[in-house]
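Coming up is one lone chain in structure tokens, specifically the form predicted alone.
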Amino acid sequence: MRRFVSITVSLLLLALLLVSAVGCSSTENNASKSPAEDQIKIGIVQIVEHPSLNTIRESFVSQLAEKGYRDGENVFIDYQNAQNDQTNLKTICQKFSNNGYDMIVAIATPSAQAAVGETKEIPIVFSACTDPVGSGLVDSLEKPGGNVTGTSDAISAEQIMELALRITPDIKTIGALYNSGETNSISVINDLKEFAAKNGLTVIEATVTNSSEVQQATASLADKADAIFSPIDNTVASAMPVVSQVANQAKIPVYVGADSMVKDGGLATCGINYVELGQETANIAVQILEGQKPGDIPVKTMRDMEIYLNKTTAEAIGITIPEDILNEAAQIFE
């Protein structure tokens, strides 16, 4: 019996050690790597895992390699994921700053804000920051100033809602689902309200502070709104399968700000290409590595908007997407 208890305790201790190791690796993704003296050190900080942000990161690294800066060769890339935790963000950016990295690449607005708060010397290149000026990252889009520049994923709430009214013309009430702590989301919701006021529509809001609140917030909107709108909100995007499940049960369309959110169950968007966004972010990084000052490089805003649709979601909620919209779509998820 004692031997059995001893073995059981040993197994439990081993399990705890394994869980602890996994927990540590959630943000210290490259802890086992160390840079060579002649390598350029680039730290990538990402607020949370979700497809749009992952696409940016992968596209960035790929484009950087195309330009001659290859991870493991002449470049050391340290990727860290904050798991949507502000404390983690600060710790990661402090590490990059204290270790004298040559560049910080910050994916999403909260990541960029954390990086800016830790260094005024190391070049910071942000990506997927919807409103860089309003978020306090740069002085202006044309002349960012300081040690910061990057790419914006600004979308048009007006264009998305015009698409929504083409697909579901009977919308009168729009439910706005977003994290009230994300400045990037607030700016888009303000645009949504302006569009609604001009077009005789009503906006009701359900805000969240973390992903655990998304299900209840979605359910509350589904009871009151004809459609749900969510901008490129990191908290909502990371919980899109939950949003989709609740909305589909209520037969409510969800219009979103990013192609990945459509892929994860949203009905439609008119948005940007995140592969191209990652490539443009890398192009800016290369300009800096080759001697240009970040503050002199204009922020790149993507101008080409494309339609993304989810046919499976349309069928689930009983909506027939007009043929002309299907023909215009850049991608249809099934």
Ligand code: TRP
The other form holds:
Amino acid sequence: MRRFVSITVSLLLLALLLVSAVGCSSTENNASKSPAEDQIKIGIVQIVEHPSLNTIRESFVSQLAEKGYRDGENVFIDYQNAQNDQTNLKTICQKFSNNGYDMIVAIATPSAQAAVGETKEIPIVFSACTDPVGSGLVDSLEKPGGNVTGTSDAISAEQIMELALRITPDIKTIGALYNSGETNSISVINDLKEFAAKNGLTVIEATVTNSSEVQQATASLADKADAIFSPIDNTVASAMPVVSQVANQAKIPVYVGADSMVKDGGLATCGINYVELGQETANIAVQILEGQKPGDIPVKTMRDMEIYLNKTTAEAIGITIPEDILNEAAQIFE
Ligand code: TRP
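Moving on from the form predicted alone, please list the structure of the form predicted together with ligand TRP.
Shown next: the complete complex, the earlier chain at its head.
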């Protein structure tokens, strides 16, 4: 009997040891991923991986640190990327909301729409949303109301087209390439159509729903158009090398909405500085962390547009960019 008891006790002890060992190792695995009580918890949700969105995120995090909110110290940043998948976006935002994070930072329009659909309480700071009103994120730019505000990378299709006509004056038919599900692209495409109508140009469209369709869509436009125009579209941006390969072969210029799309092979844009936009997003986040209501902070738009050019692309399609435009450019990618 005594022996039986001692075996039972030993077994129990062993079981306890095992349970506590497993318990230990599981907290250890999560240690780097779970916030401490006194840390400010910020969830960053990014729709997809492309250079521009990465620039925004990195610039946001470093400006936040500059203002005294340092990741891993007084702040816990949980960064999640949705790989351009709507279901992932929803799951990520739900998790942020269920975990009771102090703030959600949503990079690009689809992320912001998912975040807004998930919580009416947690402050949401969106970043680089081209058309925040048209995308249903806020009621007005001046007074957003509710728990949402942020930064916009609104651009002017007219300015880009004026630049396009200075570089390639003979273009008559413009091929519009974009994801029809991205509300950030729609408003720019509408402006493009308005500009075309006023200036005797024709717009033809090729829309995609994901990046695997981009090659085919570009090829169809390259057949019919004198130039391709893509707005600040996340789907096209993540397949930009393919776009430029197809367009270069057909020797037609690609005018785009963002500097990173020029860096990735587009010919030119007149666009905003995304490092600054990331910093402005962080400045808004700090205002909220220090007590202001998101709904009272106007959406920040960037006024200064700069010219970005790609010299390698110009050479590949046999175009000489006029000297005065080269001199005006903020950056020339080789
Ligand atoms: N403006 C885009 C949106 O509203 C996001 C974005 C920022 C973007 N920088 C970009 C898209 C560069 C394409 C290329 O969703």
